[in-house]
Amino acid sequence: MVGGGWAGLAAAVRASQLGFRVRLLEAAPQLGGRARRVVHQGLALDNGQHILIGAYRQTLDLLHSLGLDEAHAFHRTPLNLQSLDGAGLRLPDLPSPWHLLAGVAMAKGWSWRDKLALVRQSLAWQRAGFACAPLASVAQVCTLLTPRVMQDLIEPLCVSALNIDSTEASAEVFLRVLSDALFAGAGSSDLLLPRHDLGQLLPDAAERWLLAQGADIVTHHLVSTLPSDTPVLLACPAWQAAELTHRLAPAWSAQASALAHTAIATVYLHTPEPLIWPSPMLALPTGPGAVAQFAFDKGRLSGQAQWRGVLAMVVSHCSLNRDDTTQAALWQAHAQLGLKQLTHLTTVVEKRATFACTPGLVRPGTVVAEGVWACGDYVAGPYPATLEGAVRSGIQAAESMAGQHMGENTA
């Protein structure tokens, strides 16, 4: 198995459950891929602030099977996209669809025209079964919505889920995520904010579990050629998988290498001022000079003194260089959050954080060639580049491999 990110770890766990002896090779010094621990001056930060939602059933089931306690690992709260002044949408803890209707009715800063527009648009999406033309963008399926609803709801959801603006993002994928999140039953739209670094979620737990099952895990190991005498599961990034398969499966390799990618930056700041926020996560108004979409109070999430005053400012679909991104986030913390005393800790930029989920995008499939499978959030599936997409892909790839090689005992 090549790659120890969330897809690779999910695949390794599932393959082990299905009876395979797993050997996992990871090029980096640690597991986790693009959702990993980054240590800075003794603080275990993350390479990006990943959020789960209640609809991410397979990820939550996997974490539970590895022994993680959800209440300890996450701060669970109903969907809240409000800014510091309370403007925006916050859903109450009610069954679907009453939570959405009540949240819309109580949305601060929205006129009745804004609220009725969202209700009408939601009903139209429901009547269409949350389906649309494959080449439609998110903006094109939001024609009934007002600019305020687009700014406070659609744009934040779109950029957080697909890491791309609504004018460029696939409406087909966005509507699927929206349907699963807002209309799939109790708790589906809840936000699950990690209380600890990402390494303490899947990477550490999966590594302990796999080692207990006798798996062989090797880090600092860059794979340059694929073996021909054993089934192989590629769980490495799309560009690396494309390089490894360009002779074995040129058509699959071409699809993987053709994927465009977008960046996410996380600017970590510290303030000695008290953070009196209504929620540990705030939506931030964006516009000229304001590039961060969300801010996280790491001290409130962790509940630990060493994290008090640490903020994470998240810039999805980041197009600026590191210094300009840092300065823009500092300005937002001053101007929008009212913080005067700020120290910059570090800025982490994941340059190829996600594939660009554009309309009509053709993604490579799970089966690469005879004896070779692939998984990752970029592989064809119902979700964009999310943790749930990665986990689902890993599980699917392991089960596909098992379907053909159940009689073998090495993966």
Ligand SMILES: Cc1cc2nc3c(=O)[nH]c(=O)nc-3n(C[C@H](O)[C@H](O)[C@H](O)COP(=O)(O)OP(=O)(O)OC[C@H]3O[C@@H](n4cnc5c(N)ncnc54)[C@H](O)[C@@H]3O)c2cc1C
The other form holds:
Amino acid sequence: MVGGGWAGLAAAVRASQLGFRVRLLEAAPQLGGRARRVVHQGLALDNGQHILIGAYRQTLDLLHSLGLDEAHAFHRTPLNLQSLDGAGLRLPDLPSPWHLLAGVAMAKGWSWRDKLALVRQSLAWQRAGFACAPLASVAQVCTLLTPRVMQDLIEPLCVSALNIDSTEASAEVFLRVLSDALFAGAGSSDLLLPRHDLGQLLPDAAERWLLAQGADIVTHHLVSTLPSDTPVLLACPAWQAAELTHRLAPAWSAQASALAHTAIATVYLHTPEPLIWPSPMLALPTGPGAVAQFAFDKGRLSGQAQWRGVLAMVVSHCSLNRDDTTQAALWQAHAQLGLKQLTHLTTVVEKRATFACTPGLVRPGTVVAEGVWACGDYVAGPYPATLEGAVRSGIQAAESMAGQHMGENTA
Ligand SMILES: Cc1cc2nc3c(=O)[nH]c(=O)nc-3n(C[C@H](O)[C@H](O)[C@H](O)COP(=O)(O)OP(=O)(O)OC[C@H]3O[C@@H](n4cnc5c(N)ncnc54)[C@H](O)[C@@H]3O)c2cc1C
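Can I get the form predicted together with this ligand as well, since the one above is the form predicted alone?
Every chain and every other molecule in the complex is listed next, the one we just looked at coming first.
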């Protein structure tokens, strides 16, 4: 197994359950990949604030199977995209579709025209089975919506799920996420906000479990050539997988290296002022100079004194440099959250945070070549670059490998 991000860890657990003896080689000093712990001045931060949703079934099942207690790991709340003044959508704790209808009816700052438009558009999506032309952009399938609903709901959902603006994002993938989240079973649209660092979710739990099964996990090990005597599962990012396979599988490699990527930045700040917010995550108003879409109260999420006053400001689809991003987030914390005393802790910019999920994008498949499989958030699948996409892909790749290698037992 090459790579110990969430896809590689999910694949390693599944492969081990299927009887493989797992050897996992990870280039970095720690597991977790793009969803990992980053320690800054004694505080266990993340390389980026993450949000999970209730529809991430395979991720939540995996965490549960590894013994993680959901209530300890996450702050679970019905979908809430409200800003500090209460404007925007907040769903009540009701079964689908009543949660959506009631949430829309109560949305503060929306006119009846806005609300009716969202109901009509949702019914149109539902009638079409959440399907659309493969080349359509998100903006093109939202023609019934008003600018207010686009600004308060669709843009924040699109940029947080696909990390790209609605005019450039794949409607096909967006509608799939929307139908899984907003129009599926109970709790699907809930937000699950990690209470602690990301390492305490899958990476630590999977490492413990794998070691207990006798797996061999080696960090600081950059794989530069593929072995030919054993099945290999590539769980490294697209650009690395492309490099490792360009001789072995040129067509697959070309598809992987053709993917474009977009950045996400997380600006961590501290304030001694009390954060009197209605919820630990706030949507931030869009407008000139606003780059961050969401702010998180890490103190309230963790419930621990050392985190009091720590904020994470998330800048999806980030196009500024680190300093400008930091300045813009500081300005937003001041102007939109009313905070006067702010200290900058650190800004983490992940330049290749996610692949750009554009309309009609062809993603490389799970099978690379004889004896070589790939998994990762970029591998063909129903989801955009998300933890759930990575986990699903990892599980699927391990099962595909097992289908071909019944009887052999090393990966
Ligand atoms: C800042 C940020 C915020 C995000 N927010 C969210 C969110 O809110 N919700 C959500 O669902 N998703 C979010 N995502 C996306 C999510 O983190 C990714 O989709 C997911 O972590 C990808 O996992 P992966 O295992 O496919 O790839 P990676 O995490 O990239 O794992 C690949 C691993 O392979 C290792 N590797 C690379 N090359 C080699 C080599 N040659 N030899 C050995 N090892 C190698 C790497 O070090 C890495 O550990 C976010 C991502 C970022 C960066």
